[in-house]
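The chain below stands alone and is given in structure tokens; this is the form predicted on its own.
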Amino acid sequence: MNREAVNRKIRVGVLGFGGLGQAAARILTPKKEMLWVATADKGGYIYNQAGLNPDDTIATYGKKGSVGYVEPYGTISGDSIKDLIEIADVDGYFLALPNLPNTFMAEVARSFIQSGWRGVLVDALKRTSAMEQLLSLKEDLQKAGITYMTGCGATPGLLTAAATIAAQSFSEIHSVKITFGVGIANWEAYRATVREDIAHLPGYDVESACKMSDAEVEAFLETTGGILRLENMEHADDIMLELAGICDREQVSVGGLVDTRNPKKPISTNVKITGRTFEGKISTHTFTLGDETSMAANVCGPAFGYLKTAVSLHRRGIHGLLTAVEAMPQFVR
């Protein structure tokens, strides 16, 4: 790897431009080590190797529904991800995409494999079953020269990594309990995320949540006062901690409250790790996130930290699939 390639800014693409995708663009813009150059959504893509303007892009997306309408760099496309991969010079992509349907993230990974593209992919997926699909592509990703880091948001991600570090105090782990609070002023800014959460509720699944219209989601939220109460979710924190040898997946539980009408968190977000020390004492470590940090900050921040790590690994010839508990995120200045 030549010195110029190592020292230049990491060129980043963001796939998906809903709430998380737009937050990702704003987080990236002031960074000195990364440059946001590409984005794709359902209707098109935008690419400029000199960098993109978040205000113009977000405004146009809000008015016309696709970044493909942004002048002069946008392009309308019926296969936007495939078309963007072919023309964009990007070091790594953050997949700010919904897990709806549950096979979507693996399908996107296959698209990158089949394209012959080599680089870094990072996601913030949630469901265990979605991560299992990616794990089945581990060898294919390695052969393709792709370094893919999965489960790199808040949970799974930040809290799972914190649990992995905290577990080192114990000889055996009895339980890992993740409890999150999310506050958003308007659910429509995070439509895919809210549908994913509804899919975890009794009487719903991924398929039924995916089919819900905006009006149906709005009507459902009316019945709950805008609050989603989530318990025993199918969250990939369990398989990540199991693969890392921390504990069995049955010892991991994830749940929380989502307020879709207020930006203030309804409860604090934390992870509690309970275990037995080598002296035979039972204790619990608790790691709590500041209430002032938003869901977007706690998802996108770690994702780009892991993307920086993945770029470093990729440049050293380390390819394949890694989870957020297998490597530390590097801080992006």
Contents of the next structure:
There are 2 protein chains.
Amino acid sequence: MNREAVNRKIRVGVLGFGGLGQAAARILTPKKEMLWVATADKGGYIYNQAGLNPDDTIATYGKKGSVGYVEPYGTISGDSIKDLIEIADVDGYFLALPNLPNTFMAEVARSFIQSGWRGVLVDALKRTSAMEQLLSLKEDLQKAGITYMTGCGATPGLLTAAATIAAQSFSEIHSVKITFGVGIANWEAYRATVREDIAHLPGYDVESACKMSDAEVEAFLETTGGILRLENMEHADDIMLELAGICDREQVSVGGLVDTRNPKKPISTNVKITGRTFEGKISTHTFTLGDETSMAANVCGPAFGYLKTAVSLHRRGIHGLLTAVEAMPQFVR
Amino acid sequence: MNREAVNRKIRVGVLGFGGLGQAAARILTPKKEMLWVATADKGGYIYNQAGLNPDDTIATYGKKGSVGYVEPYGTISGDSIKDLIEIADVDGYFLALPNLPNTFMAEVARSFIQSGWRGVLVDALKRTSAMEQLLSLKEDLQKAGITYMTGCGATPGLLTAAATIAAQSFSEIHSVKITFGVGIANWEAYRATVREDIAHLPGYDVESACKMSDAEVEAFLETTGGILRLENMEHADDIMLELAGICDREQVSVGGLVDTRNPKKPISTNVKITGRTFEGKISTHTFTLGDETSMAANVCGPAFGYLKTAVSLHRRGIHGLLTAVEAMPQFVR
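Having seen the form predicted on its own, the form predicted together with another copy of the chain:
Starting with the chain above, the whole complex follows.
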């Protein structure tokens, strides 16, 4: 690799253009070290080597439902991700895709492997079972020359990495308890995310939540005053901390409170790490996020921090699958 | 490197046997993945390939003033570190050495470079100027095949790494404010550390604090009720966060309250990271350590977590100098 390749901006693609994908575009735009060049959604894709305009793209997506309609760089396609991979010169993709269906992230990873593309992939997936599917692709990703970092959002991601740092004070970890608070002014900006949350509630599963119409989601939220109270969620923080040898997955718990009608967080998002020190003392470290930081900031920020790290690893020839607790995220200027 | 080398315990040396060195020995003893095999202090060294006994070693050091007197593995030496490097088969050393004189850590690093030894070094140094000296050895360390991780204690170390994770939510960092509380029952168990703290006070410097007799330290502490109130300390957290591109060193501040007569912490140790999100919101993430965790647990735990990471890097052929915010510490079982 020549010096030019090292010094130029990292060319980033964002797959998915819902709430997270749009926030990702906004976050990338002022960055000196990264350039947003490509996006695909269900209906099409957009690509420009010199960079994309978030205002145009978000406005057109809002009006017409796909980035494929954006003039002059959009293309309508029924197989948008595959088509984009084939034509775009991208260093790394952030998979800002819906977590549902649960097999979707692994399917997309397989598309990248089959295409012969080499580079960096980063996801912000949530469910343990989705990460297990990716773990089974570890060797295939390595052979394909892809560096895939999984679980790089807020939780898993930011909070799991903080827990990994915190664990260092202890000889033995007893529990890692993640509690998140999310406030969104308008649930329709996060249609997929809200359905994912509903899928964690008693009486619902991934399939039934996925099938709900907007009217059904609306009716359901009416019964709870717009609040979703989530306990013992299936979250991949557990498998990540287990793989890192920090504790058993049963010692990790994730829960939260989502207010779908108020941008103010109903509680402060935090992770509490309890363990025993070498002197036999039991204690708890706490990492608390400022309430003014949005879900989008806490998910997309880490995702690009890990993307930068993954690009360094990829350039050093380190390929395969890594989780967010195996590498330090870098700061993207 | 064969499979046996990968699977066997990491053989660890601890240089220095004051409060930190002794805590390090206690922390290492129950570990399945590491084995404490060597230590050197001012008067001698001790080495046994099958592992050392912390009770014997601490008792003899307490009575006679050097691990060199421990039967049957101790050796009295006027050049203990150099002698130990020459004879001991060690994968990585934790430099639990006094931070004063300020040039000491870099001098020890030079001894390792000159000896032709290859392996891992980890320090828990504190001062920016001490880290700057090590940074000037970066290329020499790389050529020598040494992987040196610097700033791997509590602060810098644990708290700086937490700040690096926290920074991910923000587009721009405004301040990183570290405030530590330390409670020690008996200052004489941490003679060097207390002198280092005094050196940060107005009217003192490294040289004058270093020269103080125990009686002078005692008399000084009498005037403050045993409390040391520290502000705007020279701490290498600043240079580490600047090197990682997170903020300018002027935006980092370190202060604390040390009670030298009470094991209870006078305040909870914490780091506050304030920044601006991509949406323009100003917010603060906070990482707070449990009061029951001792300075020893918060310094030595991370040091060995980073030592484990450094051994992985060394085995991959990654040599040179890294700071604690460039790699994720691993958990040592």
